[in-house]
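Next up: just one chain, as structure tokens, the form predicted alone.
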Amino acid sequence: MEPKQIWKRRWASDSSPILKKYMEVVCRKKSAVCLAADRYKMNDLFQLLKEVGPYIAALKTHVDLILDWDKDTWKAFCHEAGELDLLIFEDRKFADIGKISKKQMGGIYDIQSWSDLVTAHLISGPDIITGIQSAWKESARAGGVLLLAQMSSRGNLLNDQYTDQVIQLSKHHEGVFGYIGNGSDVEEIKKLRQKVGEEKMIWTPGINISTGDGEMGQRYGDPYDAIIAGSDCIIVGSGIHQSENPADSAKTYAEKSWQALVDRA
């Protein structure tokens, strides 16, 4: 199916370059899967990328957790991800004022030079979006901010009132790519979609074919159900990288996510 058939109003709207890029990648690869690449050595990351790259649309990283990180190896890793037609999503969860967040996009990791997407909290106010976007602009690159509107961990403090405030303050900001929702709860995704409308993306962690509770308060929801409810990308970690065959698992998640998008269209 063509992007305009899958994405409808979002495709027809005056979407940002990074939003269009994601929608196109999903349709080329027939996958709305973002892999949470929770491996902490560069060789392990390269191996995981080689195995699952054809079946995912984006790669979620935590660059500051890589034990043997160095600039040149990371640059090669990002290049390989690009060759596999992947968006790179640094799950940094920025939360400071705009000026400091802009500086944090640089620094030793130079996130602004290789990330397509980053996460942020809106607790410090909308200037954080402007700060992050100005860092990308100075690098002559386009990127998008995913704001945390919900979380899937038990006991989190992102209640309905906070979610409403985040959306009200940001839904018309052109620098906002979309929102992080609670993938473990279909009803929460539906409510979030109603509040967000159709213009912005909703990406959902907390997804696993084996639904239920995981380690340290993590809960899981079904990938197909999450997309039918309103998610535009399922973020999958252990369901892929801890499986006996990561490639087969990634392919299964890709097929489920694409079927859900087709059925939802």
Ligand code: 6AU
Contents of the next structure:
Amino acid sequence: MEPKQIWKRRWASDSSPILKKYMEVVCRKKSAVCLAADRYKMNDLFQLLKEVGPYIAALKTHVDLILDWDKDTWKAFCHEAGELDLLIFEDRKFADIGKISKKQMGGIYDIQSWSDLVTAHLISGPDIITGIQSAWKESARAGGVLLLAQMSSRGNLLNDQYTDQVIQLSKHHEGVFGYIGNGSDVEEIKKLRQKVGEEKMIWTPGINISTGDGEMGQRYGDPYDAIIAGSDCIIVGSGIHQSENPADSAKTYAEKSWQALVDRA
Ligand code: 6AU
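Could you give the coordinates for the form predicted in complex with ligand 6AU, as opposed to the form predicted alone above?
Entire complex below, previous chain first.
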């Protein structure tokens, strides 16, 4: 199936190059899986990427979790990810004022030079989107912001009213790629899709084939159900990287995600 059949209005809208790139990668690889690569050593990350890379459409990093990080090794890692036809998504959860968030896209990690996507909270107001986008522009790169509209963790403070405000303030901003939604609850995803409409992405963490509660207040929902409810990408961490065979698990999540996209179309 082609992106335009799967995503209809999201494909047809005159959207950012990153949005189109994501939809094309998903169709090429038949996977709407983003791996949350929460490993802490470069060797472990290289190993995971090698095993799982063919079955995922995006790689989500927390660059500041890596104990032996250095610039050159990271550059090589990003190059390998690029060779595997992936989007690189730094889950930085920016939250400061626009000009500081712009600076935080640089700094030691220089996120603006290698990321395709980043996460941000809208708590400081919409200038954060402008700040992040201007950092990418300075690096002559295109990128997209995923705003946290909901969260998967127990007791989080992102209530319905907050979600509404995030969407109202940002829905028409071309620098916004889409929203993070709560993958552990199909009703929440459906509500979010209604509020967001058809033009922006919804990506959902809190996904595991073993649904229920995870560690430290994390909650999990089913991969297939999340996409049917309106998610465009399932973000899976421990379900893949802590399984006995990460490649087999990634393949299973990829198949479920693709089947759900086809069934939803
Ligand atoms: O599958 P897990 O629970 O091992 O990993 C989930 C990943 C982690 C979190 O930092 C991230 O998803 N996450 C996010 C994101 C992507 O922004 C938001 C949220 O509400 N819940 C959540 O778990 O790397």
